[in-house]
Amino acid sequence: MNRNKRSHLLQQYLYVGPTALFFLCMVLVPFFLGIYYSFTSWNGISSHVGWNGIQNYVHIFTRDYSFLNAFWFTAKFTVVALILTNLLGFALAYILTRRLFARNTLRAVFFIPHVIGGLLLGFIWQFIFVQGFSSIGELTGWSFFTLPWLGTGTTAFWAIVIVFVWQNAGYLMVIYISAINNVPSSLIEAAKVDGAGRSQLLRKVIVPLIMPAVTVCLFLTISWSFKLFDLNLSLTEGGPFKSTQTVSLNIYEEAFTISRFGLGSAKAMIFFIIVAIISLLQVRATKKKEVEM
(Lines of atoms letter the chains of each structure in order from A and count residues from 1; the text may use other names and numbers.)
(Lines give C-alpha, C1' and ligand atoms only; values in the text may rest on other atoms or scores of the structure.)
Protein backbone atom coordinates (compact mmCIF):
# COMPACT_ATOMS: atom_id res chain seq x y z
CA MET A 1 0.00 0.00 0.00
CA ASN A 2 2.78 2.38 1.01
CA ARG A 3 4.78 1.44 -2.05
CA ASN A 4 1.78 2.06 -4.25
CA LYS A 5 1.33 5.50 -2.73
CA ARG A 6 4.99 6.34 -3.27
CA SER A 7 4.85 5.29 -6.92
CA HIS A 8 1.75 7.42 -7.26
CA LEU A 9 3.64 10.43 -5.96
CA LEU A 10 6.61 9.68 -8.20
CA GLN A 11 4.26 9.60 -11.18
CA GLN A 12 2.87 12.99 -10.20
CA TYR A 13 6.39 14.50 -10.04
CA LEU A 14 7.43 12.90 -13.29
CA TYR A 15 4.36 13.94 -15.30
CA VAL A 16 3.42 17.31 -13.86
CA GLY A 17 6.82 18.39 -12.50
CA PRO A 18 8.70 19.55 -15.62
CA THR A 19 5.89 21.68 -17.04
CA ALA A 20 5.07 23.14 -13.62
CA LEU A 21 8.74 24.01 -13.10
CA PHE A 22 9.18 25.72 -16.48
CA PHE A 23 5.96 27.60 -15.91
CA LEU A 24 7.07 28.70 -12.45
CA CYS A 25 10.50 29.91 -13.60
CA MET A 26 9.53 31.48 -16.91
CA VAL A 27 6.12 32.99 -16.14
CA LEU A 28 5.27 33.24 -12.44
CA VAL A 29 8.67 34.36 -11.12
CA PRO A 30 9.13 37.02 -13.84
CA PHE A 31 5.57 38.17 -13.35
CA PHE A 32 5.96 38.77 -9.61
CA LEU A 33 9.43 40.25 -10.11
CA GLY A 34 7.80 42.60 -12.60
CA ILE A 35 5.29 43.77 -10.00
CA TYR A 36 8.21 44.48 -7.65
CA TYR A 37 10.28 46.32 -10.29
CA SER A 38 7.30 48.49 -11.15
CA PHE A 39 7.73 50.18 -7.75
CA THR A 40 11.44 50.86 -8.26
CA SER A 41 13.65 53.15 -10.31
CA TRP A 42 15.87 50.30 -11.50
CA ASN A 43 17.68 50.76 -14.82
CA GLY A 44 18.36 47.08 -15.49
CA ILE A 45 22.10 47.26 -14.98
CA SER A 46 23.08 48.78 -11.64
CA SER A 47 23.09 46.53 -8.59
CA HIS A 48 21.26 49.21 -6.65
CA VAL A 49 17.48 48.98 -6.94
CA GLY A 50 15.91 52.15 -5.57
CA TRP A 51 12.44 51.91 -4.05
CA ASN A 52 10.16 54.38 -5.73
CA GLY A 53 6.75 53.74 -4.23
CA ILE A 54 3.91 54.55 -6.61
CA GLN A 55 5.95 57.31 -8.29
CA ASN A 56 6.18 55.38 -11.60
CA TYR A 57 2.44 55.00 -11.79
CA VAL A 58 1.84 58.65 -10.92
CA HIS A 59 4.36 59.66 -13.59
CA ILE A 60 2.67 57.51 -16.27
CA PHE A 61 -0.80 58.84 -15.63
CA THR A 62 0.10 62.49 -15.19
CA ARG A 63 3.16 63.26 -17.29
CA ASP A 64 3.90 60.44 -19.73
CA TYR A 65 2.10 61.69 -22.80
CA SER A 66 3.84 59.16 -25.06
CA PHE A 67 2.20 56.32 -23.14
CA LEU A 68 -1.21 57.97 -23.10
CA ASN A 69 -0.91 58.61 -26.84
CA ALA A 70 0.16 55.04 -27.47
CA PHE A 71 -2.77 53.89 -25.42
CA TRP A 72 -5.24 56.04 -27.33
CA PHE A 73 -3.79 54.88 -30.64
CA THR A 74 -4.02 51.22 -29.61
CA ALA A 75 -7.62 51.59 -28.43
CA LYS A 76 -8.68 53.30 -31.68
CA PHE A 77 -6.82 50.73 -33.74
CA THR A 78 -8.39 47.85 -31.82
CA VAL A 79 -11.94 49.09 -32.42
CA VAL A 80 -11.45 49.69 -36.16
CA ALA A 81 -9.45 46.51 -36.76
CA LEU A 82 -11.96 44.47 -34.76
CA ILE A 83 -14.92 45.58 -36.83
CA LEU A 84 -13.30 45.39 -40.26
CA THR A 85 -11.52 42.06 -39.73
CA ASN A 86 -14.66 40.37 -38.44
CA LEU A 87 -16.88 41.78 -41.19
CA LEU A 88 -14.50 40.62 -43.91
CA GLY A 89 -13.82 37.28 -42.21
CA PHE A 90 -17.52 36.57 -41.86
CA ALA A 91 -18.33 37.71 -45.39
CA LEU A 92 -15.65 35.41 -46.81
CA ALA A 93 -16.94 32.51 -44.71
CA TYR A 94 -20.53 33.15 -45.74
CA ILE A 95 -19.59 33.23 -49.41
CA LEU A 96 -17.25 30.26 -49.23
CA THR A 97 -19.79 27.98 -47.57
CA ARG A 98 -21.84 28.21 -50.76
CA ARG A 99 -21.25 25.65 -53.48
CA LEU A 100 -18.61 27.48 -55.50
CA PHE A 101 -15.90 26.52 -57.93
CA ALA A 102 -12.40 26.01 -56.40
CA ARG A 103 -13.76 26.64 -52.92
CA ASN A 104 -10.89 25.04 -51.01
CA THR A 105 -8.22 26.80 -53.05
CA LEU A 106 -9.94 30.13 -52.44
CA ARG A 107 -10.08 29.45 -48.70
CA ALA A 108 -6.37 28.68 -48.72
CA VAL A 109 -5.61 31.92 -50.59
CA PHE A 110 -7.41 34.00 -47.98
CA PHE A 111 -5.68 32.16 -45.16
CA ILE A 112 -2.09 32.35 -46.45
CA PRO A 113 -1.25 35.85 -45.13
CA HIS A 114 -1.82 34.59 -41.59
CA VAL A 115 0.98 32.01 -41.67
CA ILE A 116 3.58 34.72 -42.30
CA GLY A 117 4.85 36.48 -39.21
CA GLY A 118 3.94 40.11 -38.51
CA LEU A 119 7.55 41.26 -38.68
CA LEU A 120 8.10 40.04 -42.25
CA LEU A 121 4.64 41.18 -43.33
CA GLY A 122 5.39 44.68 -42.09
CA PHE A 123 8.52 44.87 -44.22
CA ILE A 124 6.74 43.44 -47.26
CA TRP A 125 3.97 46.04 -46.95
CA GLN A 126 6.47 48.82 -46.33
CA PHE A 127 7.69 48.11 -49.85
CA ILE A 128 4.15 48.01 -51.21
CA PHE A 129 3.10 51.27 -49.59
CA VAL A 130 6.27 53.09 -50.62
CA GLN A 131 7.08 51.65 -54.07
CA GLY A 132 4.13 49.53 -55.15
CA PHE A 133 1.40 52.08 -54.45
CA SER A 134 3.26 54.89 -56.17
CA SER A 135 3.70 52.73 -59.29
CA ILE A 136 0.01 51.86 -59.31
CA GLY A 137 -0.75 55.54 -58.80
CA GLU A 138 1.34 56.51 -61.81
CA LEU A 139 -0.37 53.88 -63.96
CA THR A 140 -3.94 54.62 -62.93
CA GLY A 141 -3.74 58.22 -61.85
CA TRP A 142 -5.87 57.43 -58.77
CA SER A 143 -4.94 59.77 -55.93
CA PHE A 144 -5.69 56.98 -53.41
CA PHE A 145 -2.39 55.37 -54.39
CA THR A 146 -0.28 58.51 -54.41
CA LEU A 147 -0.99 59.41 -50.78
CA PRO A 148 2.08 59.49 -48.53
CA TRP A 149 0.87 56.27 -46.88
CA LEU A 150 3.53 55.92 -44.21
CA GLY A 151 4.28 59.64 -44.06
CA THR A 152 1.37 61.03 -42.03
CA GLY A 153 -0.25 59.83 -38.82
CA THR A 154 -3.72 59.30 -40.28
CA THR A 155 -2.65 57.40 -43.39
CA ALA A 156 -0.15 55.32 -41.40
CA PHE A 157 -2.99 54.35 -39.05
CA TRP A 158 -5.01 53.09 -42.00
CA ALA A 159 -1.94 51.41 -43.45
CA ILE A 160 -1.60 49.29 -40.31
CA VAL A 161 -5.34 48.58 -40.37
CA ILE A 162 -5.14 47.40 -44.00
CA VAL A 163 -2.27 45.03 -43.30
CA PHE A 164 -3.89 43.73 -40.11
CA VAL A 165 -7.20 43.00 -41.85
CA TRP A 166 -5.42 41.36 -44.77
CA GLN A 167 -3.39 39.22 -42.37
CA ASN A 168 -6.16 38.05 -40.07
CA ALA A 169 -9.47 37.97 -41.96
CA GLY A 170 -8.63 34.50 -43.33
CA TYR A 171 -8.11 33.09 -39.85
CA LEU A 172 -11.49 34.33 -38.68
CA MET A 173 -12.97 33.00 -41.92
CA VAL A 174 -11.85 29.49 -40.95
CA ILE A 175 -13.57 29.76 -37.56
CA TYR A 176 -16.74 31.22 -39.07
CA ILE A 177 -16.82 28.52 -41.76
CA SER A 178 -16.76 25.75 -39.19
CA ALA A 179 -19.49 27.51 -37.20
CA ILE A 180 -21.72 27.99 -40.25
CA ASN A 181 -21.21 24.35 -41.23
CA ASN A 182 -22.39 23.33 -37.78
CA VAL A 183 -25.74 25.07 -38.18
CA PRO A 184 -28.15 22.12 -38.55
CA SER A 185 -29.32 21.94 -42.17
CA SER A 186 -32.79 20.90 -40.96
CA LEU A 187 -33.20 24.37 -39.41
CA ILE A 188 -32.18 26.07 -42.63
CA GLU A 189 -34.50 23.88 -44.67
CA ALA A 190 -37.36 24.60 -42.27
CA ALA A 191 -36.77 28.35 -42.55
CA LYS A 192 -36.72 28.09 -46.34
CA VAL A 193 -40.00 26.16 -46.32
CA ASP A 194 -41.44 28.95 -44.17
CA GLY A 195 -40.47 31.34 -46.94
CA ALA A 196 -37.38 33.02 -45.45
CA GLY A 197 -35.27 34.84 -48.03
CA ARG A 198 -31.50 34.79 -48.08
CA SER A 199 -31.06 37.89 -45.95
CA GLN A 200 -33.68 36.75 -43.44
CA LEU A 201 -31.98 33.38 -43.25
CA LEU A 202 -28.71 35.12 -42.51
CA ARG A 203 -30.04 37.51 -39.87
CA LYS A 204 -32.63 35.33 -38.15
CA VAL A 205 -31.10 31.85 -38.33
CA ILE A 206 -27.38 31.77 -39.11
CA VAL A 207 -26.09 34.73 -37.11
CA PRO A 208 -27.92 33.88 -33.86
CA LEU A 209 -26.73 30.27 -34.08
CA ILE A 210 -23.07 31.12 -34.57
CA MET A 211 -22.89 33.63 -31.71
CA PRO A 212 -20.36 31.50 -29.75
CA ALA A 213 -18.00 31.72 -32.74
CA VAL A 214 -18.61 35.46 -32.97
CA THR A 215 -17.55 35.85 -29.34
CA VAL A 216 -14.42 33.79 -29.93
CA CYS A 217 -13.51 35.82 -33.01
CA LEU A 218 -14.18 39.18 -31.39
CA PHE A 219 -11.91 38.47 -28.47
CA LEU A 220 -9.27 36.82 -30.61
CA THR A 221 -9.09 40.01 -32.68
CA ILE A 222 -9.05 42.20 -29.58
CA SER A 223 -6.20 40.19 -28.16
CA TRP A 224 -4.18 40.38 -31.40
CA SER A 225 -4.77 44.04 -32.09
CA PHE A 226 -4.37 45.22 -28.51
CA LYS A 227 -1.04 43.42 -28.17
CA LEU A 228 0.14 44.38 -31.67
CA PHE A 229 3.93 44.62 -31.75
CA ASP A 230 5.80 42.96 -34.66
CA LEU A 231 3.78 44.54 -37.44
CA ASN A 232 3.98 47.93 -35.77
CA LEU A 233 7.75 47.66 -35.36
CA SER A 234 8.49 46.69 -38.95
CA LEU A 235 5.85 48.70 -40.83
CA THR A 236 6.02 52.15 -39.21
CA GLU A 237 8.28 51.72 -36.17
CA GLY A 238 5.68 53.84 -34.38
CA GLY A 239 6.23 56.76 -36.72
CA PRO A 240 5.86 59.32 -38.06
CA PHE A 241 6.66 61.09 -34.78
CA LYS A 242 5.35 58.28 -32.60
CA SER A 243 1.85 58.83 -33.99
CA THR A 244 1.34 55.10 -34.62
CA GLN A 245 3.08 53.66 -31.58
CA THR A 246 1.21 50.80 -29.88
CA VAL A 247 1.32 50.22 -26.13
CA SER A 248 3.50 47.12 -26.64
CA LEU A 249 6.07 49.09 -28.60
CA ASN A 250 5.99 51.91 -26.06
CA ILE A 251 6.73 49.48 -23.20
CA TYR A 252 9.49 47.87 -25.23
CA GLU A 253 11.19 51.18 -25.96
CA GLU A 254 10.86 52.36 -22.38
CA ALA A 255 12.57 49.24 -21.11
CA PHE A 256 15.12 48.31 -23.75
CA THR A 257 15.87 51.54 -25.64
CA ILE A 258 15.76 54.08 -22.81
CA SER A 259 16.70 51.45 -20.17
CA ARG A 260 14.11 52.51 -17.60
CA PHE A 261 13.16 49.04 -16.35
CA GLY A 262 11.18 50.36 -13.39
CA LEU A 263 9.00 52.63 -15.48
CA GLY A 264 8.71 49.99 -18.21
CA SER A 265 7.57 47.43 -15.63
CA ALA A 266 4.92 49.80 -14.31
CA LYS A 267 3.62 50.29 -17.86
CA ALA A 268 3.65 46.53 -18.37
CA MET A 269 1.55 46.07 -15.23
CA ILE A 270 -1.02 48.62 -16.35
CA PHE A 271 -1.10 46.85 -19.71
CA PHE A 272 -1.58 43.50 -17.95
CA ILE A 273 -4.48 44.81 -15.87
CA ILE A 274 -6.29 46.13 -18.95
CA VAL A 275 -5.76 42.87 -20.85
CA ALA A 276 -6.98 40.93 -17.80
CA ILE A 277 -10.15 43.03 -17.57
CA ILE A 278 -10.88 42.47 -21.27
CA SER A 279 -10.35 38.72 -20.83
CA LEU A 280 -12.67 38.59 -17.82
CA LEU A 281 -15.35 40.32 -19.87
CA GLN A 282 -14.78 37.69 -22.53
CA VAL A 283 -15.27 34.82 -20.08
CA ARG A 284 -18.46 36.42 -18.80
CA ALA A 285 -19.79 37.04 -22.29
CA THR A 286 -19.05 33.46 -23.31
CA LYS A 287 -20.74 32.03 -20.21
CA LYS A 288 -23.83 34.14 -20.73
CA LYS A 289 -24.12 33.02 -24.35
CA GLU A 290 -23.80 29.38 -23.33
CA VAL A 291 -26.70 29.69 -20.91
CA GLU A 292 -28.83 31.26 -23.60
CA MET A 293 -28.09 28.48 -26.06
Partner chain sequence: MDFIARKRNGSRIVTQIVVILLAILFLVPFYFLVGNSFKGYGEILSNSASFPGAFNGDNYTQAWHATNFSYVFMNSLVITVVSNVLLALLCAMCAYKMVRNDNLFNRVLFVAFVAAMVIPFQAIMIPLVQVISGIGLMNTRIGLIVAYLGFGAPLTVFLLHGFVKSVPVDIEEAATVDGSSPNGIFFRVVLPLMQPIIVTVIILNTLWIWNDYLMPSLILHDPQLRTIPIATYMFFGEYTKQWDLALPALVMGITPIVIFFLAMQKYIIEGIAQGSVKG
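Starting from the form predicted in complex with the partner chain shown above, please give the structure in the form predicted on its own.
If you are looking for partners or other molecules, they are not here, because only the chain is given.
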Protein backbone atom coordinates (compact mmCIF):
# COMPACT_ATOMS: atom_id res chain seq x y z
CA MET A 1 0.00 0.00 0.00
CA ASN A 2 1.54 3.32 -1.09
CA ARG A 3 1.70 6.47 0.99
CA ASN A 4 -1.27 8.18 -0.69
CA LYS A 5 -3.58 5.23 -0.04
CA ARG A 6 -2.46 4.99 3.59
CA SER A 7 -3.01 8.72 4.04
CA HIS A 8 -6.47 8.50 2.45
CA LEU A 9 -7.39 5.50 4.65
CA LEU A 10 -6.15 7.31 7.76
CA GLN A 11 -8.29 10.34 6.89
CA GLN A 12 -11.35 8.13 6.54
CA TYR A 13 -10.75 6.58 9.96
CA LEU A 14 -10.21 10.00 11.54
CA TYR A 15 -13.41 11.44 10.05
CA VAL A 16 -15.71 8.42 10.27
CA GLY A 17 -14.20 6.62 13.25
CA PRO A 18 -15.43 8.88 16.11
CA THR A 19 -18.94 9.01 14.66
CA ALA A 20 -19.04 5.24 14.12
CA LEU A 21 -17.76 4.64 17.66
CA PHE A 22 -20.34 7.02 19.11
CA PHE A 23 -23.11 5.32 17.11
CA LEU A 24 -21.91 1.90 18.29
CA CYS A 25 -21.80 2.88 21.97
CA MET A 26 -24.92 5.03 22.11
CA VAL A 27 -27.26 3.24 19.69
CA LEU A 28 -26.28 -0.29 18.68
CA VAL A 29 -25.03 -1.60 22.03
CA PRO A 30 -28.07 -0.31 24.03
CA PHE A 31 -30.40 -1.60 21.31
CA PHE A 32 -29.06 -5.15 21.41
CA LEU A 33 -28.87 -5.08 25.20
CA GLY A 34 -32.54 -4.05 25.19
CA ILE A 35 -33.37 -7.07 23.03
CA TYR A 36 -31.51 -9.32 25.48
CA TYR A 37 -33.13 -7.82 28.58
CA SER A 38 -36.60 -8.15 27.02
CA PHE A 39 -36.25 -11.92 27.51
CA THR A 40 -35.30 -11.59 31.18
CA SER A 41 -36.91 -10.70 34.49
CA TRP A 42 -34.20 -8.19 35.42
CA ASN A 43 -35.24 -5.37 37.74
CA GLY A 44 -32.61 -2.94 36.47
CA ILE A 45 -30.59 -2.98 39.72
CA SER A 46 -29.71 -6.53 40.73
CA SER A 47 -26.59 -8.24 39.40
CA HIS A 48 -28.70 -11.36 38.83
CA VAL A 49 -30.44 -11.45 35.45
CA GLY A 50 -33.04 -14.22 35.28
CA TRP A 51 -33.90 -15.60 31.84
CA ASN A 52 -37.62 -16.15 31.26
CA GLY A 53 -37.88 -16.48 27.47
CA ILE A 54 -40.97 -15.03 25.83
CA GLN A 55 -42.96 -14.73 29.06
CA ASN A 56 -42.69 -10.92 29.00
CA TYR A 57 -44.24 -10.77 25.53
CA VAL A 58 -46.99 -13.21 26.49
CA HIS A 59 -47.77 -11.13 29.57
CA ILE A 60 -47.97 -7.91 27.53
CA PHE A 61 -50.44 -9.26 24.98
CA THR A 62 -52.61 -11.25 27.40
CA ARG A 63 -52.62 -9.49 30.79
CA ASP A 64 -51.05 -6.03 30.53
CA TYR A 65 -54.16 -3.97 29.80
CA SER A 66 -52.42 -0.73 30.80
CA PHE A 67 -49.99 -1.09 27.90
CA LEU A 68 -52.78 -1.92 25.45
CA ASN A 69 -54.80 1.09 26.63
CA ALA A 70 -51.71 3.31 26.35
CA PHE A 71 -51.09 2.06 22.83
CA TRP A 72 -54.70 2.71 21.84
CA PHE A 73 -54.47 6.25 23.22
CA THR A 74 -51.16 6.82 21.41
CA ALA A 75 -52.62 5.55 18.13
CA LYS A 76 -55.64 7.87 18.39
CA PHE A 77 -53.43 10.78 19.33
CA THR A 78 -51.07 10.10 16.41
CA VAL A 79 -53.89 10.09 13.85
CA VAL A 80 -55.40 13.35 15.11
CA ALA A 81 -52.04 15.08 15.61
CA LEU A 82 -50.80 13.91 12.20
CA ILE A 83 -53.75 15.49 10.40
CA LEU A 84 -54.03 18.73 12.38
CA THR A 85 -50.30 19.48 12.61
CA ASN A 86 -49.71 19.01 8.89
CA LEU A 87 -52.83 20.92 7.87
CA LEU A 88 -51.91 23.86 10.07
CA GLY A 89 -48.24 23.74 9.07
CA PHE A 90 -49.14 23.71 5.37
CA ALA A 91 -51.76 26.46 5.78
CA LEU A 92 -49.25 28.71 7.53
CA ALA A 93 -46.65 27.99 4.85
CA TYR A 94 -49.11 28.68 2.02
CA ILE A 95 -50.10 32.00 3.57
CA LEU A 96 -46.58 33.10 4.50
CA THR A 97 -45.14 32.45 1.03
CA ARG A 98 -47.18 35.38 -0.23
CA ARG A 99 -46.13 39.00 -0.06
CA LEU A 100 -47.32 39.93 3.40
CA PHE A 101 -46.22 42.62 5.77
CA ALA A 102 -43.76 41.29 8.38
CA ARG A 103 -44.03 37.73 7.04
CA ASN A 104 -40.48 36.91 8.21
CA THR A 105 -41.42 38.00 11.71
CA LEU A 106 -44.55 35.86 11.57
CA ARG A 107 -42.50 32.87 10.44
CA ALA A 108 -40.21 33.31 13.44
CA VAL A 109 -43.16 33.68 15.81
CA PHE A 110 -44.77 30.45 14.60
CA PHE A 111 -41.44 28.57 14.70
CA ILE A 112 -40.40 29.62 18.24
CA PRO A 113 -42.67 27.13 20.12
CA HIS A 114 -40.74 24.24 18.59
CA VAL A 115 -37.48 25.29 20.26
CA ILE A 116 -39.06 25.33 23.74
CA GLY A 117 -38.41 22.13 25.68
CA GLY A 118 -41.33 19.74 26.05
CA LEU A 119 -41.17 19.65 29.86
CA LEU A 120 -41.16 23.43 30.18
CA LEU A 121 -43.87 23.71 27.55
CA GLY A 122 -46.05 21.23 29.44
CA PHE A 123 -45.77 23.15 32.70
CA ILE A 124 -46.54 26.44 30.94
CA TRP A 125 -49.65 25.05 29.30
CA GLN A 126 -50.70 23.32 32.50
CA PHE A 127 -50.84 26.76 34.11
CA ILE A 128 -52.73 28.12 31.10
CA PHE A 129 -55.34 25.35 31.15
CA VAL A 130 -55.85 25.44 34.92
CA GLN A 131 -55.43 29.11 35.79
CA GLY A 132 -55.50 31.11 32.57
CA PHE A 133 -58.53 29.53 30.93
CA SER A 134 -60.59 29.63 34.13
CA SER A 135 -59.87 33.35 34.54
CA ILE A 136 -60.85 34.04 30.93
CA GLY A 137 -63.99 31.94 31.40
CA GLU A 138 -65.00 33.95 34.46
CA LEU A 139 -64.56 37.22 32.56
CA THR A 140 -66.24 36.21 29.31
CA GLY A 141 -68.65 33.47 30.41
CA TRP A 142 -67.63 31.35 27.43
CA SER A 143 -68.07 27.65 28.18
CA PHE A 144 -64.99 26.74 26.12
CA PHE A 145 -62.71 28.26 28.76
CA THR A 146 -64.57 26.77 31.72
CA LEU A 147 -64.11 23.17 30.61
CA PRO A 148 -62.09 20.89 32.95
CA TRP A 149 -59.28 20.71 30.41
CA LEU A 150 -57.05 18.41 32.47
CA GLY A 151 -59.82 16.90 34.58
CA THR A 152 -61.37 14.35 32.21
CA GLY A 153 -59.91 11.90 29.74
CA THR A 154 -61.59 13.50 26.71
CA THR A 155 -60.66 17.10 27.45
CA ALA A 156 -57.13 16.11 28.52
CA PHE A 157 -56.70 14.30 25.20
CA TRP A 158 -57.58 17.46 23.30
CA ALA A 159 -55.41 19.54 25.61
CA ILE A 160 -52.37 17.44 24.64
CA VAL A 161 -53.36 17.68 20.96
CA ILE A 162 -53.62 21.48 21.18
CA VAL A 163 -50.19 21.85 22.76
CA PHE A 164 -48.57 19.34 20.39
CA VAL A 165 -49.97 21.04 17.29
CA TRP A 166 -49.02 24.48 18.62
CA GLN A 167 -45.47 23.28 19.30
CA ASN A 168 -44.74 21.47 16.02
CA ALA A 169 -46.79 23.14 13.29
CA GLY A 170 -44.19 25.90 12.98
CA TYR A 171 -41.41 23.41 12.27
CA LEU A 172 -43.43 21.75 9.52
CA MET A 173 -44.27 25.22 8.22
CA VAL A 174 -40.57 25.85 7.53
CA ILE A 175 -40.29 22.61 5.52
CA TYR A 176 -43.43 23.39 3.53
CA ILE A 177 -42.27 26.97 2.87
CA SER A 178 -39.02 25.66 1.42
CA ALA A 179 -40.90 23.18 -0.78
CA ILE A 180 -43.43 25.75 -2.03
CA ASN A 181 -40.67 28.24 -2.85
CA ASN A 182 -38.97 25.55 -4.96
CA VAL A 183 -42.01 25.02 -7.17
CA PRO A 184 -41.04 26.44 -10.60
CA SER A 185 -42.80 29.75 -11.20
CA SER A 186 -43.06 28.86 -14.89
CA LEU A 187 -45.40 25.97 -14.08
CA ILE A 188 -47.58 28.21 -11.92
CA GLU A 189 -47.75 30.86 -14.64
CA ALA A 190 -48.57 28.25 -17.27
CA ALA A 191 -51.39 26.87 -15.12
CA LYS A 192 -52.79 30.38 -14.64
CA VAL A 193 -52.68 30.98 -18.41
CA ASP A 194 -54.61 27.75 -18.91
CA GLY A 195 -57.32 29.11 -16.62
CA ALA A 196 -56.55 27.28 -13.40
CA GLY A 197 -58.15 28.85 -10.34
CA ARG A 198 -56.52 29.16 -6.94
CA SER A 199 -57.93 25.84 -5.67
CA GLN A 200 -57.00 24.01 -8.87
CA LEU A 201 -53.52 25.50 -8.73
CA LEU A 202 -53.15 24.24 -5.21
CA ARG A 203 -54.50 20.72 -5.84
CA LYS A 204 -53.09 20.07 -9.30
CA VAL A 205 -49.74 21.86 -9.27
CA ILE A 206 -48.43 22.81 -5.83
CA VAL A 207 -49.41 19.77 -3.75
CA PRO A 208 -48.15 17.14 -6.24
CA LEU A 209 -44.82 18.96 -6.60
CA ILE A 210 -44.21 19.25 -2.84
CA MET A 211 -44.92 15.58 -2.10
CA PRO A 212 -41.28 14.94 -1.04
CA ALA A 213 -41.82 17.55 1.70
CA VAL A 214 -45.14 15.91 2.60
CA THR A 215 -43.33 12.58 2.95
CA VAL A 216 -40.80 14.11 5.33
CA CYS A 217 -43.41 15.99 7.37
CA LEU A 218 -45.66 12.95 7.75
CA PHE A 219 -42.68 10.83 8.81
CA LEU A 220 -41.59 13.41 11.41
CA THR A 221 -45.10 13.83 12.79
CA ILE A 222 -45.65 10.09 13.14
CA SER A 223 -42.30 9.76 14.92
CA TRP A 224 -42.96 12.71 17.26
CA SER A 225 -46.51 11.59 18.06
CA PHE A 226 -45.70 7.98 18.83
CA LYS A 227 -42.66 8.89 20.92
CA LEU A 228 -44.42 11.67 22.86
CA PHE A 229 -43.09 11.60 26.42
CA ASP A 230 -41.93 14.87 27.99
CA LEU A 231 -45.07 16.81 27.10
CA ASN A 232 -47.26 13.99 28.35
CA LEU A 233 -45.28 13.73 31.59
CA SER A 234 -45.34 17.44 32.45
CA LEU A 235 -48.86 18.25 31.27
CA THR A 236 -50.99 15.37 32.58
CA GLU A 237 -48.59 12.67 33.91
CA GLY A 238 -50.83 10.22 32.06
CA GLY A 239 -53.89 11.22 34.08
CA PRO A 240 -56.60 11.36 34.99
CA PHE A 241 -56.49 7.68 35.97
CA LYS A 242 -53.97 6.88 33.17
CA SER A 243 -56.51 7.85 30.51
CA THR A 244 -53.90 9.94 28.67
CA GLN A 245 -50.86 7.75 29.23
CA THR A 246 -48.75 7.31 26.11
CA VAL A 247 -46.73 4.21 25.32
CA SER A 248 -43.45 6.01 26.06
CA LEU A 249 -44.64 7.04 29.51
CA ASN A 250 -45.97 3.52 30.16
CA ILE A 251 -42.58 2.02 29.27
CA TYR A 252 -40.79 4.55 31.47
CA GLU A 253 -42.96 3.79 34.48
CA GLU A 254 -42.65 0.03 33.93
CA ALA A 255 -38.86 0.11 33.81
CA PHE A 256 -37.88 2.92 36.17
CA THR A 257 -40.81 3.33 38.57
CA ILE A 258 -41.99 -0.25 39.08
CA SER A 259 -38.42 -1.58 38.46
CA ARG A 260 -39.47 -4.24 35.95
CA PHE A 261 -36.75 -3.48 33.45
CA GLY A 262 -37.13 -6.72 31.52
CA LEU A 263 -40.83 -6.16 30.94
CA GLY A 264 -40.20 -2.53 30.04
CA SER A 265 -37.57 -3.61 27.50
CA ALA A 266 -40.06 -6.03 25.92
CA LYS A 267 -42.61 -3.22 25.61
CA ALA A 268 -39.96 -1.01 24.03
CA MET A 269 -39.12 -3.71 21.46
CA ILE A 270 -42.78 -4.13 20.52
CA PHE A 271 -43.14 -0.36 20.31
CA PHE A 272 -40.06 -0.07 18.09
CA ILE A 273 -41.25 -2.73 15.65
CA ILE A 274 -44.75 -1.26 15.31
CA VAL A 275 -43.52 2.31 14.80
CA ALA A 276 -40.90 1.15 12.29
CA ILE A 277 -43.50 -0.76 10.26
CA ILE A 278 -45.96 2.16 10.26
CA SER A 279 -43.23 4.63 9.27
CA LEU A 280 -41.99 2.42 6.43
CA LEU A 281 -45.53 1.96 5.08
CA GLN A 282 -46.15 5.71 5.26
CA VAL A 283 -42.92 6.58 3.44
CA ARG A 284 -43.59 3.94 0.80
CA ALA A 285 -47.15 5.13 0.23
CA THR A 286 -46.31 8.84 -0.06
CA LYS A 287 -43.21 8.29 -2.22
CA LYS A 288 -45.43 6.69 -4.86
CA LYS A 289 -47.25 10.02 -5.17
CA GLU A 290 -44.09 12.05 -5.74
CA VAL A 291 -43.59 13.51 -9.21
CA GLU A 292 -40.47 14.76 -10.95
CA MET A 293 -40.15 18.49 -11.61
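Numbering follows the first chain given and starts at 1. Note that the structure is a prediction, hence the values are computed from the model and not measured. We call the rigid core whatever largest set of C-alpha positions still superposes within 1.5 Å between the two forms.
On a core-based overlay, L9 has a Cα shift of 5.0 Å between the two forms.
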